[in-house]
Structures are given as structure tokens and as C-alpha cells.
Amino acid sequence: MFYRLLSIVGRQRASPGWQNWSSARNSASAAEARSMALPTQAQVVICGGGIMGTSVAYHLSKMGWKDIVLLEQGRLAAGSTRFCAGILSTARHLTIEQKMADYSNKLYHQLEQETGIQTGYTRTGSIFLAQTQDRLISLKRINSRLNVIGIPSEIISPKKVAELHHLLNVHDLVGAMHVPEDAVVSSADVALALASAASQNGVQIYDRTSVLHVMVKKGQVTGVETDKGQIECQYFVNCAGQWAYELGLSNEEPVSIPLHACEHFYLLTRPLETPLQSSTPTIVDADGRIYIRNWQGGILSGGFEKNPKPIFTEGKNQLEIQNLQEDWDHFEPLLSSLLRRMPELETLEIMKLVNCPETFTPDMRCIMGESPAVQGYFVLAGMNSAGLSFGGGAGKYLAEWMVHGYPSENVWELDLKRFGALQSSRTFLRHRVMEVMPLMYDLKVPRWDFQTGRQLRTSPLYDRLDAQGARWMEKHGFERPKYFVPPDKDLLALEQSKTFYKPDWFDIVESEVKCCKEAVCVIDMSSFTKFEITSTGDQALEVLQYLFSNDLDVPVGHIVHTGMLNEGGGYENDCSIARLNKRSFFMISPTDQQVHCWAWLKKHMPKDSNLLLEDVTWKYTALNLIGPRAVDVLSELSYAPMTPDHFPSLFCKEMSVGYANGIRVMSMTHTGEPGFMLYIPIEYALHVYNEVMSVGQKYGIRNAGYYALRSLRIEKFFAFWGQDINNLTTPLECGRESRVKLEKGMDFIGRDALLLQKQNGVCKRLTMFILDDHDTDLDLWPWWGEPIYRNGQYVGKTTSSAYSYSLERHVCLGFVHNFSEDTGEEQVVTADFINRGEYEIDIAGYRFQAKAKLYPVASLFTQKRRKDDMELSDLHGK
């Protein structure tokens, strides 16, 4: 079948090439602007005239900014935007991506009416096929999330699929998801419409103008140099797509933008004998690695192959994207998959095999936000083949960021500052995108890990732990142990275990948690971000008091849990700070906060101060000793009493451990369990670890990993930044009033917002949910993002979850909102509102009853033991 079709393709190669199927018009305003010289100054310069650049220009102008110049090195919309397949899909795994795509859909729908430019917008709907039960579960999880944010979708049968698209072979399907309001559109025309509207709002647009580099002075954008002159500006936006990486490095102060292009293939056919209707649904067959849409009565079909081809390793290869070299041998697996799904296409005449570049990022999420290195330098790039779907929403959020200082939604998962310069190695990017592109359609079960670009940042203990059975996960380039495989376990089976149900590591993590509670475990937590802030006088304390929400004027040696808040009272960072002496502080933050936290501190510290901010993450290996016998281990190693009377909770002291001196020992574990954190100068790490493990043998010591840590912290109601709390979460909304110095009358960033919120009440509340009727062995597990229902009404989503081995139940954390049934607006959430509700957690369409708790679960352990005792007494009574 394939070779018959390929012979038809062979005859077509000599025929006239593919004509540009999107309108190649340039707006009159752009032509008029080209006839004039470049302005010498502007408030904003945007580089890139594709859908990203024009969307940012459109939204900035809508928000009232007029002094904007958009520069395009070729013609408008003549880059990868011109070659976009034109599919607008809202079905995404991340909520923020769903919201961006939903906004884009609504924007493009009304754009033609607003501008008079036809965009080809046609509401077709999308059908996502499932060939396996696991794929169907994944679709059900997405379906639940779409429904609660107002995007219509439903799970349908193979029979219904055949009714919606009569050309499809459905015999190997187990189900599908139908999203009826998805659409197709001409992406180039959308970009031209956005540019036209922006131009009418005062944006000046110049094509055939290349940005050579961005001028920077004292860490601030001052202007851009182009091939036609310089423009002074306050803000620069890099929407250069394929060339964003190179453009970032060309600055006087380089900006790291980790992305890399791969070749992306799709074919175009002649119209079918009975041409497909324009409303024919788009098909996504992820198990077959292909997508299919109607195109002028025929078919446009491409996909994400298992063996992608990276391109553009060096420099700006093309001013405008041209159709790259055909490679039918490379496309053959996708073509075979297409013919299996639509057998009637066997004799259809193919017009062209399109080969165009698509840009991918190291974690499959787009890149947006302000550079941590250069103020006023913003980025919107790396769309991972979803530029059309995200363009409208991403442009809106970036414009809000620039105008208001923050976007209206939490976009941390897309923030440029989630990366460091370490992810910008060309070799790393080339290898990682070869893994990322196939992953676009691979089935992603919970807690999967990237396989490329690993062992980039490792603790000095890595080899030692690896030899003892450590299985690794990666965070911000750091290798962290998930759990340790005992010698009697089948290592290969564990590595291949992928499921939405009870995982194979369940018993391993249970034994690690049990050891943490009954004996002592050691977890290597070296990846945590660590800063030292010092001053010659009292300025360190004065500045930190303003930057942090809790009172840091504590005696030397004390540890304070606190956070850096923004003007809205939301957490920019959640951390613990130890006061080392009167003028020196030691700050510990989550691993992926390293770049973001540094940028926030540098931005808000006085420019002419005598403060010294040092990133000492690499200087210290961190060992977490968790468990009741941690006291015995450390007492024996230090020859010093470590009991609570001598070493109280939240206390820090430098001491010797074994032969090593200068170890910072802290009486906290980030889990609520007893124990200590040891911050060890890196040259002593192996010695201290060996001593701890040697002395700990008599106390039952063993290694543990982050999965055990997660279980312990969630059952103790410990929220984690980036998962449970973010820059839109205030301390009052997550039960952290005690970590705020509101009553002390001291000013700090976010104080006014918190005072107002305290007066008016909170509209969301972090809550713990314990699943009641859930069978751990047989039912689907909650992982994160599951909808929460109160009395049958949607009130929020879970933010994280774990199995509590103490409660023998699943525990979820999530925010409960109080939406008005009449208006949908948020109302105050009180403790009474939480406690009086009947709750359910939706896991892939199945709702499980849950008990809501607003306090730490420690008292529940006592209740459980009492219940067990009662049951035992009843049994003996019988």
C-alpha cells in the first residue's frame, strides 16, 4: 500500500512546487512604515513578525502602550508561522496551556470581524484517538480538566468516532475524546490580522529589518542596534522563534534562551473525489504519532516521529523559512500510520511533502517572561509546535507582565527563570530536543523522567548512592534520588514500570517512610538552592526585613520559615532563613528557585548597598537525617548532646561531625518528622556521609529518596512552592498567618495587600483531602490537577498528592474556592464553608469521596490508633 502511494508521490516531484496556501499579504500600514526611516527611540522594540511578535504588539497596544516598534528581518509571517499546520487545539496537560489555547480560540474567532482580514477560522472540533486503555485514561484526565474551565469536551466510543469522521478506521480504538470547539485557521493570516490591528492602534511595523544585538547598560535594556540604525528603548521583546537563542547570546550581556529546532514534516494532498467538508474534525492519533486535518477538500497530515532531525546548529541560516529538503524515507513510518488510519487515501494524489523547522525546549513547555540577567528584556519563544494554539494567550500574558509587572495567571511553569544557563549548552539542547519531539505524542504517565541531558549536576555522593540502588530524577539539572532499590528487587521491571495505577515502587517507598518514622533515614538534598546574605553593618537585616514577610530579627542561631512576597501578597519564594550572626543570613529555597530567587533579590536590593549576596548552592552538600534515632546518630558523631533541651527545634549551629568541622546542623527536616539537616562543605561530604552510615547501622539507618519525603510532607500538610503555592497564593490562603509579621507594624513587600485581605477574608483556602472510598490496589491514583467537587459543584483542583502510609489512605492538597452559583464570582471562604461541605475528587472521570481537613494531620494519627484500639477491644470482647 505504501509503495503504491510513494510511486504517485514520485510523479509529483517534477510538478510545480507547493504554493503558499496562506495569504501572503502585507498590511498597507507596514508598507507605509517601510518607506520611512526607523525611529530613533521607542518604549518597546519587538523582534519577530510571526504570530508571537504580532500578538505581543496587539495586546500591548490594546492595554494602552502606543510607542511600540515591531521589527521583522524578512516579511511579516514568513517564518515558521507561514508553515504552521493551522490546528488550534485546547486539549493540553497543563492548565495554563489550556487557558492560553482557549483564549487564542476566542481571539481568533472574532479577529476577522475586528480587522476585516479573513483568517480562515473554521470551527471543526478535534477528536483524540486512544488505541490503549492507558491512552484513554490520559484523555479522561484531560477531559475532566477541560470541562471545569468551561471548554466543552466528552469521551466518546469508537462508533461515535466513525459517525463524526467516516473515513477513519476505528477497529483498533478503545475510545476517544471529542473537543467540539477546536478550530483550524490560516496562521499567517492571523498574524497579519494581529499586525493590522496593532498598526491601527499606533504600533510601527518594519519588515526586512534585522536586529543585530540589544544594547544593555548596568543590567538594563537601553536600545537595539539594527542593520538600519539604532533605536533607544526601555523594553525589548525577543519573539525571534528559530533564532531566539542566537539573538539572546548576541547581546552585550548574554540572555540564555534554551531552545533548538528540529525538522517537522507534513504532507498535503489533492481534494478527495468527494471533497472533505470544511467542518471535518481534526484527528489526533497520538498512538500512531500523527495528526490529520482537512485542507481544501483534501488532507494535511504530519506527526512527531521517533527519530527527529535537529537543525540550525549554528547561526541564522535563513532570513525567511523556506521549505527544507524532502525526506520520504524519514516520513515513511508516519505515512504508513496515516494509511492504516485512513485506508481510502491509498490512491490519493499528494501535492507536497512540507519540511519546516519547529522549535522545542528542554521540558516541552514554551518560554516567556523577563530575563533574570537583563531588566526590560522579555522573551516569548519555544512553542514546541503549538505556536498557533498558544499565540493569543501567550501574547496576552506577556503584555500583562510588561504593563502590570505580572500576568493575570500563574505562569511559573513557562517562566524563562525556570532554566539556568546550564540548560543552554548546544550539545545538551541538541540531544534533549531529539527526546522531546517524540515525547509530544508519547504517553506520559505520572512521574516520568527525561533520559537525555542527565548527570549534569550531581552531588559528591552520586556514585556512592548509585551503587546502593538509587533511582534518579532530575530537577533544574540536578540529580536527586527518588528511592533506593533493595538488592532483592527486579531493577529492570521497576525501570519499565509505567502506570496511572499503583506503581511498582509502592513497597519500596513504604519501607523508607517506615524507617523515617521508626529509626533514621538519610536523604541527599544537595540540590536545594542556598544563598548567603551578609553586610558590614546592620543593612542586611534592614533590607531582608523589607523583602521577607516574617520577622528575621531573631537571636543568632534561630531559623525562620518565611517567604518573599510580591505587591499582591503572593509568594515569589518560600524559604527558611538561619541567622548565622548579627550581619549574616543563610537562606534555603526549593531547587528550581535558584535563578528566580536570585533575580528577585538582586532586583529589590539597594543598588549602592554594602550587601553581599552569594549563591553557595554548590558549596554545600545537604544531608537530611530524618527519624527519632537521628538524635543518637548525631550525638555519637559530634560528642555533643542533641536532645531538644540542648538543641531546640528550628535552631542552627556550626559543629563538628566526625573529623569534619564547620558543619551547619539545623533541627528541621522539611517533613514535620524529627531530625536534622546537615549542610556540609563539599570537600567533607563523603567523609560525613560515611561516618553517618557507619554509626547509624546500630540504629537501623538506611538511604531514602524524594518520594518518601513527598509522602511525609503531604500527610503533615506541608505545602511546597511551585506545586501547592505560587505567586498568586498569599500566606493567609494557605494557613501561614504565623509566618507573617503583620502585628509588628513593620513594613514589607505585600503587607498592604495582606492587611486588606485579612479585613475582607480569603476567597480560596488550601485544604487537605483524605480519600475515603478509594482502593489503593485497584483504583486509579490521584497525582495532581484533579478537580475537587463540593456538594456536587466544582470548587478547585488538587495541587499535589501522595499515599500516606500512616493513614493508609491517599492524601491530596488543593485549594477550595467559593464560586457564586448566580454570578460565578469568588466569595469569601470560611472554615465553616470548608467543614460543612461533602467533597469528591475526580480522577479521570471517576469521583471518589474525600474528607476535608484544615489543620495538620498529626491528630488524625492519634484518632486512627484509637480506632484501631477500639476495633481490637471489640474483637477481644467477642
Contents of the next structure:
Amino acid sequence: MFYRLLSIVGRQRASPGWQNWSSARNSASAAEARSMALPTQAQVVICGGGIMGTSVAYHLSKMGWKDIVLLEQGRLAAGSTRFCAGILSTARHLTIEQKMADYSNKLYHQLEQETGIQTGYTRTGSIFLAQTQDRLISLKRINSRLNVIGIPSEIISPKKVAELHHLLNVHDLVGAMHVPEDAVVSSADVALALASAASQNGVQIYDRTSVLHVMVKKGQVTGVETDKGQIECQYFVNCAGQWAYELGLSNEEPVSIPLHACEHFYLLTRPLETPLQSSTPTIVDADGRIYIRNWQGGILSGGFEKNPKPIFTEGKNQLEIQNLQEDWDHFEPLLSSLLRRMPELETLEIMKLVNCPETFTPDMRCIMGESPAVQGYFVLAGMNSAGLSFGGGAGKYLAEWMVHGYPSENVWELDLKRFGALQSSRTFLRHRVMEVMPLMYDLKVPRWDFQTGRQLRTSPLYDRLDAQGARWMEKHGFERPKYFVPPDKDLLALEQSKTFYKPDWFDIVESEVKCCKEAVCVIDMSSFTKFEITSTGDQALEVLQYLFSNDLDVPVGHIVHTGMLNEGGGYENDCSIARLNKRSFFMISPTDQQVHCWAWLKKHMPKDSNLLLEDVTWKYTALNLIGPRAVDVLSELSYAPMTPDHFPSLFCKEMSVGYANGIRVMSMTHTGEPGFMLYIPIEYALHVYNEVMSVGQKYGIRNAGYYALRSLRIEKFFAFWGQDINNLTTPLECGRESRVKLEKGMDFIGRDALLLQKQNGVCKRLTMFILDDHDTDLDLWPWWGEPIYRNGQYVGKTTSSAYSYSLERHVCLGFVHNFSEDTGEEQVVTADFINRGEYEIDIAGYRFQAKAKLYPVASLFTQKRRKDDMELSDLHGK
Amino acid sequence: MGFAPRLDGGAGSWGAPLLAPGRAVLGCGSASPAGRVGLVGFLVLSTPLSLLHSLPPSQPIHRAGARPRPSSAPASPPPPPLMSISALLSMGRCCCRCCCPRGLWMLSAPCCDDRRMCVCPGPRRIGIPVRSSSLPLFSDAMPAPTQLFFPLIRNCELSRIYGTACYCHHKHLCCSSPYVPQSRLRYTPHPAYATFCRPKENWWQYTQGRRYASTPQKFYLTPPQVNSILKANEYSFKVPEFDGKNVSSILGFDSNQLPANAPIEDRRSAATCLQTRGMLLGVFDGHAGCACSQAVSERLFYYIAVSLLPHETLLEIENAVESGRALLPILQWHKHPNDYFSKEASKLYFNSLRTYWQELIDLNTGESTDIDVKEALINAFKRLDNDISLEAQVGDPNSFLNYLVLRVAFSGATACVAHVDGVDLHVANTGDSRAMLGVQEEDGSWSAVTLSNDHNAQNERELERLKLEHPKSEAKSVVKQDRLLGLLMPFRAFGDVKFKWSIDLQKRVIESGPDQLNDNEYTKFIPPNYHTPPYLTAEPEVTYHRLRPQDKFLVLATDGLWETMHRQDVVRIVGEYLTGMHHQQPIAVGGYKVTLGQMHGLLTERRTKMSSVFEDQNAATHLIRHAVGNNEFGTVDHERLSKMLSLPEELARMYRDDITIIVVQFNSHVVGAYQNQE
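Having seen the form predicted on its own, could you now give me the structure of the form predicted together with the partner chain?
Entire complex below, previous chain first.
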């Protein structure tokens, strides 16, 4: 096997890049003659012989798994991998992506040495150009984050750019970022090198073998049906690139892998008169939508145009990607951009315009992880044209995931389970990727929302709210109001309101926050994931006690904030559970937990017909009444006393509101303000909303949106799962000891880890920072991911931030670590360590002083109602 | 709305109806806001028609009320020629294809049931008269056209202007050969019409009334406004690629229409046959109102579809009707929202159709013969016309319906229908609409293949036919002045029972008909020399064409298009448009030495070329834009387009006819595949 592979590799090396395809074809057909029988069983079957599949195979075999079969429908590295432009760039927007790219860089660097296969690895560095100040800010933000994870980079002047690359026209630049350790590499050769190394470690590789479908029994992968026979296996890894979507759907129990291909074009030229040196840095001119690298003395330049051409919507399962049509007219804007950037290239002779499909995902992040529906079915695909950069790291994380059960880094942002079946419509994908592909090089400003694929899931109140000026954001397909534009207010156009500074909705949100604090606001929070767990006996309580860290054996009607922990004590889910009755629980989780939480529960719940888990998200509309007057509104609507004496905090009761019966009223708000959540069966939603609004009028009720909620919860140090905390964060690390009942009388998942951590102390701690010298009007706003410095030392990054209208300061949440100065190892973080330090937050290179707090500002909690309010409300009487 | 443009063409006083001697004032407008009797044009005082100067001396222009006057040679700046619509009107005659031989400047002829339709002395064919006659409308707002107009007018010989001015743009009715104005002028108006040919009210009323409207107005339309007018009726249909049944040789079609009449008298239809294969597309040009064209556009395709149906399917449908079961759908219509179906008559129409298929069932006793498309088309046309005629004779107890069927029968419509099934293209034509095939030659150039014959005086064979169908004694009267019985331009048409029924029948129907009918002079009028009816038939001439891969598209259009544009231009414009849309030949670098700079230049050029095309997403719209807005250089002139489109509806008819266009695009690959199969 290995011999055969090497023969392919050897031939391929004869001429570099994609050009040599004909020779590879010959060798492949030669190999075909010696067709080998497939093994009948294996531990792992990997589908896809591109860089992803080979990388997973490589890392799995490195980690000691040997019984691995890799199947490729055509020839190795013949898909997108073959066409890849070969640029390895670490400047990514997400930290996890930066880490994956950094690892890939290091891996590819030593790959040639390890395997003896030339990969064409050349450290060229890359330069990211900024034509506008906003672009420069964006680069500075990336720069400060790259530096703290140990990737050298710097912001340079246009003059320096000209020195680094003499062909560039730098007159319209305001600056640039230089990442000197970025590289170019031949991706096909990398894939072949990885395959050969894996093969040496025992991985069996079969090309010209297509996976027809994956066999599943009882929600568990049992084998793979190929065109050459069946293979029994425990694990299946879908690395089928742009065919991953279709392969996922081919199962009896479909696995939804939302990705879609677009045509991608790049240009190859003949060498310049004085050929470009191989060390010429790669240029990324995002404002011009192009990248340029040297290629055999000439250049290779492509880009991400504004009007992408999606393909294969109908699913055209062809063996390899045929050479698609070149479309010069389509490429024209990019060509103009290239010639503007490098005018001297006018005389350079064209060699070819390459058209290769690239896959994109609905949120521009790659997809990895285990399918929520089928155990043992893993996915690594949807690279958004950064497959080469991510290949190594992503393969490593996925291998760890398979071997250890979880990756060593938090990859929630890339987890397949962030999507549900709702993102798998072909129409949705086609429309969304047309927006995503241009976004690759669009300026990424805070709080942008996708414009396509919207209004999929809406609350019944959508039209009402929309008519009242709601501006919408989308989460997990659900439309949620951001804020409400008052009728007289004229907001800037969407394009103009994209800013890193104070946004134009600032005053609007301020008035909403103020209303929440002084009167009452209503927020439609229907998007929250809602599950109901019922049983005939005590099974529900038992299983929940095992799954959750807090004690759920509370009196009926009580609400418990708790977390669903993993073995390591990290949060798999953060939720609130109301005990509806002895045997039934109502569970509220973040919106994007719908798939993940369901999968986790299903995985850990015993198969017991007496235990019923139901997703009731769609059954209830949730209205959040926030503010001191919420109690008045509700009591007027229900003729029931709602004062804390009658309706204590964190209490849940089914009652009637207006004419509607069976409304679950909960005294909590997710913001720390007084108020209620109303879970309303959807047919009553409009009625209850109308009643609330009309009764609330005299209490000054108004609509509010999630931005107000965000400001309120962050200033009160409420961490949100998925943003601030994740599956590597334990309750102890975010100051939630009170929500963990280690001694509740029975074991629960993660208890041992927490016990250990309690003994040893935590190595990071969620901390609240209040920016001191930050001018809200003039300075750049924090967003998330800003490095935190303690006494000048990097200690962590922020996870979320908001402007607190009460404190009149920016508040950031973030984790503080204690890295050892010598070894960089994480050490125990104590309260003392946090309190005794001078902190600074780095926003795009500027450091702002910040005050660290481990506990929320007490004065912000106005749970107790003032006396005069009570009397006033009595005056309003019924 | 009325207006009193003073036709001195200068920057003179627009506002007052100053009627200095030697000034021609055109009066056009409606008599009263409520009851417009149509356009009234009249000439006041003597007109110093400098342009009449070079008329052949023998021209009896006095009849027009215009006395020739020695023209002063244009000084610099040249005084704009004094020319007026009325001057033109005075020589031309109403030319709706429907009607009457009319007096010289009888214009408010309520001869048709549709009141405003007979007023069409508009000059056409060449740009200048249009320009010049639109001039007075905008004389204040637009000094530029004046300048433009003047040199142009000098370049053309006046006789030609005169000729075209007299030449009914519509070329259908009343006028004799357009280039022989004398003969027309010699023609005496029919006495019956003299009465309503004269302005019925004191013209002072008009001028007074017009004063209000005569404040200078800017009539320029912005490009978006122009676009919204042009695109108001556009419709595109793409045949779905994967409809499962069979691969269609039609990629899709674009259609559009631009009204000149108000309401528009043209109709269009497109439908897919559901029980048989193939697609039907048709344009219908109505005259004497839109009733007939509307009825034909709704009904004809059903008749065709039924004629094409095999015996078993007919039986099945009949059984379904009999037992009240759900009917098999026969047609899938592709309609613009503006293309309506009359709900009231649908029951009546259905019954007629049902009788037709019942007869078909009875005739065909089971032996399944291959249905000949040509025969089916002819039968359907004839049958529908017959039904229209019968329905009018029988009448309907419902007074509304009764009036409707009579209006349908007394108005007329031509039809040009294409049936496309695979590579088989049949065109059935009745009248003077035209089907034109766009063929792309190997060198990429475009040529036009006409797939229909116009049935009018320009067609020798039609003349021959008419003469043969009637006794020798009528040889001279049956076609007079290029018109059927001196009246009707198309020689074949639906409806128009005035040319089909015997005099007795006509009288009987009119007498028993509703009062509205009796009030209408036109219906009562019996054509002169009406001896051996019928003079008119709806029988179509069917052309068969087997599609080839080089046949890229088919243009079906009413004469409104063909009289403005040459067929070669039509095909070239559509061809270039369609290839521009798809940039049919993508650039490939295969093997050539091309530098980035060269490529860039090439691409930018292609893009600028394309952007002009991309203004229209619809080939028919693009064609209309050219038809209406083309200047003498063959490119679209926005100013001209804007003027043409901003004409008030009463006037539009003078400058152009309704234009209806369907552009059907063929799928060369599919057509080629068919060819290869054999």
C-alpha cells in the first residue's frame, strides 16, 4: 500500500502544483490495475483523501489508533486540495482558528523532514493591506491577538510595505499588518505527505473507492457501504469536502452538514521578466478583495468577489472536480483590483484562470465534531477556503476528540452541533453562502448580522414587533429583536452604521435600559431552547440529579440555575430548570443549545420508556417583563398578588394572564433586574402581549431588545454560555460555587473534577473589568477577544463586553490566568492574585486601564422595591 | 386635458391661444373632461406651411384649409418651420384599420365602439415628422428639439414628409397608397361621416379650455421613469429545466407591450399545452376596440389545444364534464398580471368550446389518427371565428353578455400564433402581425427568416385570392386604396362581422341588439360595394419550420413593431441582446499569449457594452426601447424616448401603434440533440 502511494507521490513531485495532473492520472490508472480488496472491518473509516482526511488519519495514527481505513472516491488530494492556492495564513478572526493555523504552520514546516516528501514549504510571510482606517483597526485587533498567542506580527507603514514587496502600489494604503512566519506550501503535496506518514503508521488508504452511505444501528455507526463492499467500523469521519453535505444526507438517519460550494477563481501567470523570488511575501488586499502570492516566478492571484457563483446546489456527485469553466467576465473586478495594486503586471502573460469550487458554511466557520444524531459519526469539512491553513490543527483537534472524547481546546464555535437541521435546506445554503463568500474579505465590524436566510424561525409576535420598529438579529435561525427604533429616530443606513466606535443605536438602547431600570420593558425571548423532562416515577429527578451540578430536588415551583457539566467539570450547558411538579421539569437553555443540549441529554439519559424528553421550544412564546413595575403589570393582569412575599424570586407558577390560562410565570429575568419571564403557549402569545402592552401603558411599558438585555446582564456579571463560558470552564472558575452542590447526596457528571479543582484551586477565573479611562464617544469600543494585561503581563482575553448605562463605563468579562513567567504554564489563580493587580485591556493596540472585580457591583441590584412605588401602584388599583 | 401648442416652433408664448394670422394652431383634445369624444384636431386660420412649399405644385392643399405661402428662406438661426400636426392631419386621414373613409380632418369620429380609436392621422415611418409634430407640444420646454428638427427637415425632401404625413402610420384603413397623396385627397368623404367629422363644438371652447393646461411644462422623463413605463407590462417566463417530463426546446420567452391606444387594443397570450406536448404563443392586434382581441387571446389557445387533443382525451374530458368531475387541465397559462380573463363570459366561452369538442368527438369515431398540427390550427382559428359570429347572432339573455358578444363580433383582431413542440415550429397567422425567426449564421451575424405572410394589400397573393373569391365585377372595389372594400387594412381577421355577414343579417342583429349598438354609427354603417359577403376570413396561413440549432429565437410582434423597424434590425437587436446577456462566447486564453493588461482592457470593454444591455432584463422591452427611441443612427436616444413616452394618451396613437412583442428563445442544445437523434 505504502509503496503504491509513494509511487504516486514520486510522480507528482516531478512537476509542481496542479499542472502535473496528467502524470498523476497515469500513475493512478496504473494503480487501479492492482485493485486491492477492502478490509471487512476497521475501527475508523475516513471518507475523503484531501488534506482534511489525511490530516485526521495522520493525527489518529500518531495518537496510537492503528486500525484506520481512508477511502477516496477519486485520487488522493484531487479535490479542492489540488486547487488550493497554497497560502497558509494565521491571521484569523477567531482565536481557535489562529491556533489551528499556527499548529498547521508548524506541522507543515517539519513535514518534509518527517516524511521525506517535498511539500514546497516556503516561509514567505504575508502582508495584509489596509486601504481604510477601519480596515487598519480590524488588522490591529487581529495583530494584538496574534501576538498574545505567540505568533509574531506587526503593524507596518505603507513605506515598509513597499520595501517588503517592490511591485506594490502603496499610495492608497493607510497601513498594513506583516505576519512574517506565514508560508506558502503545495497543499496537494502536504496531503500526500500526511497520507504517506499515516500510511507508515498503519493507515490503509484506498483510492477510487466511493462511500455510498454509512450504516447506522441504534444511533451508532456500524459500518460503511462502499462501491467495493462493506466495511464494519465504529467510527466514521466525513471529510468529503463539498460532497460532505450530500454524504451526510445519504444516511438512513441523515446527518445535516450545512455547507455549500461556490466557484472560486484564481489567476496564474507566467514568470515575470525578473522572476519573483520564492520568498516574496503573500499579499492580502481585503479592500480590493484579492490575494496575491508568488508562483514559480510569476504570480497567483485570486479573490472573493461580491457576486459569488454557487454551484452544485442540486448536488452533482462527480468523481473529482472537473476543470470548471473559466469565467473572465466574472473575474474582471478582481483583475482590475490586481492591476491597481500591481500596475507593473500589465505586461505579464496570463497562463490560466483556475476555477475551483470552495465550500462555505452558513456562518463562515468550519464544521467539525460528532454528529448529534449518530454516535461515532464525525465530520470535518466546510473550510471556507482556508482548508490548508486549518488542515493540520483541525485534524489534530478532531483526532483528539475521537480518541479522548473531547478536543484539547474549546471548539464550540466550530462544532457541528451549533447547527440544526434547519440550516440544511439547499435554498438556505445557496443563498447564505452567496453572502458568506464576500464576507471573507469584508470588514468584520462588531455585531453584524447576516442578511440572507432570515425570518426562518420567528415568534408569533414578529410582525407586531417589526411594526413597532424592531431591528432584528438572528440566532440559530430565530429572529430576535436587537432594539426598537422609535418612530422619530432616523438611524444611519446599515452600511454606515458599521463601526468599531460608538454605534448609532447607543441612545436607543440607553432609553430601553433606563426603562428596564425605572419602569418596565418587555423583551420577546422566544428563541430560548425549552425542554420538558417528565417521567412516571422519580426517573426524571434521578437523571437530572446525575446530569446537573446543582441540587434539583427542590420543592415544586422552584427554579434552579444550574449547569450540565462534562467529566472535566466544564459547562456543556448552562440553564435554568423549573420544577413543574414532582415528576416534571422545565428546562431553559440558550438558543444555540437546541441541538447540542438535546444530543447531550439523549446520550446520557437511560433508555427508559418511562422517561420522556420533549423539545417544547416551538410551543411557547417567551416574554420577559423586566423592571420594577413588571409586578404591577402582572398583578393587574392576573388579579393575583405578585409581590415578593407571594411570588418570591426564582419561583415558577402556572397562572392566568389576561384571558389566557396556563401561562408559566417565572420570577427571573436573565438580567438580574426584577421582573418575570412568561412562557406563553403560542396561541395566546398575541393576546398576552397585547394585554401586557395595554395594561403596561400607565406604567410606562415599552419594547426592548437584546442589546439592552446584554448591557444589563454584563454589568451584573451574568456570564452566558457559548460566549463567556464553554465546556472548558468549570463553575468554580466563573464564581458559581453556589450553583454546585457537591454534597447533594449523589454523584453527578463532573463532580470528581470539581472536587479536585476545589482542592487544587482554579487556574483561571472569570473576572469583570470596568474600563476606567475609556471615552465611550471617542475611543474604540471593546467587543470580545481583547487581550487582558495584568501588571503588563498578558493574562487572558475578554469574552464579552457591553456599555453599562448605570456605571457609565464599559464593562468587559474575561478570564484571568496566571501564566508562569518561566515556563508559561498555568498556575493557580486566587482572589488575591486578581485583586492585587493593575489591569489593562488592549483594544486594537491601545491599552485602557481597567478595574477588576470578582463580584458584581452590589448597587446595581434593585431587587427590593421602594416603598413609594408600592403605594403608587395601589392607587392605580383595579 | 387639452393643450394648444402654438406651432411657430419658437420660444413664443405658449400660453395664450394667440391666433395671429399665418399661424397654425392645432387643437387636439377632448371635448369635455368627462365624455371625451376622442381627439379633435382642427386647423385654424391659414397655415404658413413653409414646408408645403416644395410640394408638387399640383397638390390641392387648399382642401386642408392650408394655403401655401412663399416661405422665407431660413435665416440664421433658422426660424423653425411652421408646421403643425393639423397641417399634417389636414392631409392625412384617419387610418384605424377598422373604419370609415373619412373626411379630411374629421377626427372625432365616434365610429368605433371604442371611442378614442379612430384618431390616428399620425405620421409614422420616418423620424422627422414625429419629431416635428411632437415639437409643438414641447415648444417651450424644449428648445433643443427645434434645433434638431430643423436641419433634419431640410435634409428630407418635403414631398416625403408630406407623403408620410399623409401616410397613415397605421397603414390599415382609408388611405390610399401613402406615397400618392393626391389620390387620397381626391377621395370624397362618405356623407354619413361628414357630420361627426366636424368639430361638434365651437372651437373656442377648446382654446379656452386649453388655456389652463398651456402653462409651460417640462415633459422630460427621467431614465427611471422611462424604464418604469417600458417595463410596466414586461413578462418573462423561463421554462423549468427539470420539469421531469421532457426537455423543452424553448428556454423561455420575454414579452412586453407598449400601449398607444387607451386602452391598448393588442393582446398577447402564452401557454403550455398540458395534455399534449408543446407551447403556444401568440400576439393579437385588435381594431375597432379591444373586445375581439381580448376574446381571441382568451379563447384561441383552448380551441387549438382541443384540436390537438387525441380522441381519448377528449372523451375523458367530456365524461368529466358530464359527471361533474374535476377536469383535466389543458393549458398552463403564462400571464402578466395585466393580462386578464373576462370572468363574465367564461361560462359562455366554455359552452362554445364544449360544443366544439363534442363535435370533434362525434366526427372522429375512434380510429386514432395522427393529429396534424397544421390542420388543427386552421380548424381552431376558423371554429373560433365561427363561434364569435354565432354567439353574436344568437345573442345572450344577459344584457351585459349580449353587448359583449356583439362588441366582440363587431370589432376585429388579427392573430399570429406559434406552436412549438420540440423542433416542430408551426406559425399560424391571420392578418398582419408577423413571426420572425432569428438565425445566427456561422460567422455570428444575424439574419431574419420570416415565418408568416402579411395578409394585406402588400401581399400579391392575398390580392389575388380576394379577387378570385368575388365576382369579376367587384375586382376593382374589393380592394380599394390598399384596403379591403376601401376600409380594412388586414385582409384576414377575427370578428369584423361587418365584412362577413350579409347585409340582412347585419341589420337584423343591429336592430335587435342593445341600444348602445344602435347609437354607434360605425356598426350601422355598411361597407360600400358590399355585394358578395363574406369578404373577410379568419382562416390562418400556417407555416411549418423545423428548428435548427442556428435558430436562436422567434419574435412574434404586432405591426406596431414592424412598421417602425426593419425585420433585419429587429433580429440583430434581439440577437445582440441575447448574446450579450449570456456573453455567449466566454473568453478563454487557451494557448494565446495574452497579458493581464490586454485581458483587462478586453474585459472592461465587454462590461461597458453589457451594461447598456443590462438595463433591460427582457428582450421584448429592449426591442420596444429601440423601436420607440431609435434615432437616425440606430441607437436609443433617451430624449426621444422620453418624449415619445410622455405623449398624452390621446396623442400617442398618432405617433405609434400599440406594440406587442414576444421573444421566444430556443435551446440550441436541445434542438441540436433532436437533430442528432436522426
